[in-house]
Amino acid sequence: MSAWNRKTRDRLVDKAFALAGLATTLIGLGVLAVLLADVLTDGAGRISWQFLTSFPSRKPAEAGFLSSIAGSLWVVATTVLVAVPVGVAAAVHLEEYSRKNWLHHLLEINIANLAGVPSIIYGLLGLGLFVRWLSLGRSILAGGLTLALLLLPMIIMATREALRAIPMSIREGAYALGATKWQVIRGQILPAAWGGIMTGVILSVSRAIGETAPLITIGALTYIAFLPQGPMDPFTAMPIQIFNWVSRPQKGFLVNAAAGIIVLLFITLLINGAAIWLRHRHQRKIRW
């Protein structure tokens, strides 16, 4: 095959790949738009102050979402407080302090594998470790710790990738000025990598707030007519309440489920938006 024919073939392959990528993206966006339109059509009319500030009820018209919203916020806050410091510290140790020996590679392989483990496995682990062995019961703390285990591999991997993206010249320049390893990490590496770290945390929190299987496995309740006051109180969560409403035969509960999905999406976008704003605000302060 001549050079001209190879160049023509490569151009055709490039165009075909670009069109295939564009078609796949449009199909995904189209399906998402249809699903969102269906949910908004069914549930937008149900959203009201009464729906957001009422507790669950056996009557669809009187049922509310308040205890589920409060439970989800409690669990996600507990998860972030546990998973982010531990995950970032583990990543810094593996990337900056750990020697590259067989134990290091073994940990890398296991962390990567743990990121792909189904979430219900973490639920079973949380049930055995936190609910039964540590006797935390069906509490917010048990739910938060279980979701923290689920998010840790993702946070560690995202943080390590963010640390690797920092140019080696930044480290060498700081060492040349007499800084210690901890001073380099605290003053140069972590501030520069914070954008990538926040991206990993945002994606992890988005997954945590929509998780249902681990919370059902550890025994989170589906009907709570009070607000949790502390980390040892029982709880329910938005995905569990939606799952409960979808399983009811009455049509009114299906409308409630659609309204609950809209609230869940809004809170997820609100948390992500706040985190992205914090990330960009922090990155503007970085001066090399």
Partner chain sequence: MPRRFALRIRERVVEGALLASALFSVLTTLGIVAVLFFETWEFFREVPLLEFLTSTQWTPLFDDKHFGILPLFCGTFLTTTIAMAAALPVGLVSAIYLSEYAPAGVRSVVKPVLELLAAVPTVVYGYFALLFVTPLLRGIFPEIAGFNALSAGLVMGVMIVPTISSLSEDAMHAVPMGLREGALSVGATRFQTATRVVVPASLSGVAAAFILGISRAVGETMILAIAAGMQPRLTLNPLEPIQAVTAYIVQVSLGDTPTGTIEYKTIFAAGMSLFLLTLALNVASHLLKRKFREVYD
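Please supply the coordinates for the form predicted in complex with the partner chain, as a counterpart to the form predicted alone shown previously.
Partners and other molecules have been left off, which leaves just the chain.
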């Protein structure tokens, strides 16, 4: 083969790969589109005021999503109330206070490993620790605490990222005026990192809303025909109700599952969109 021919061939391969690469990258988006279309055709007709405001029922046409929506809100609120303060505080400690000693390394390795523990293992932890040992029962509190432990590594990592992005000069300026360390952090660092921290928190909320396995493992119920009145009440959640409907043979329940998925996906994608938008706006706004 002549040198000229080889050059042409190499260029062709290059062009072909550029197209193949684009096509492959779009596979994921294609699947997402097909998934959305499939769920919408299966369940959009079932979305109604009745569906959103009824309790579960043995009859598919009368069953609704209300107790699942309420349960998800309760659990996620509990999770956020616990995980955000602890996570942000841990991140502030690691970034601003911790010296690079053995304790620091232990904490770092530990958090990295926790982030990789499968969520169902957190469910077993919640079952053993909260439901049994601390006798919280299969309550909203037990579910919220379980998910809080699951989200903690995520929130810590996102907050550290946000803190690291703040230049030293901000801290030095505040110190030069005689501020104490905590005054610097509370008055300057945390407000400046707020956008990044919120992005991380919002993403972890979207994760919490979709988590199913740990809540099933701690024994969240699938049939709740009342609204929770407090953190010690039993609960169900949107993904659990969907799982329950998918697992039944009757066609009507599958339609209910699709309708539930539309509600769940709508909320998840909305929250993720908000996080992406927030990150984008935050990146553009700040010029140190």
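This is a predicted model, so every value here is computed, not measured. Numbering follows the first chain given and starts at 1. Think of the rigid core as the biggest set of C-alphas that the two forms share within 1.5 Å after superposition.
- Relative to the superposed core, A23 has its Cα moved 3.3 Å between these two forms.
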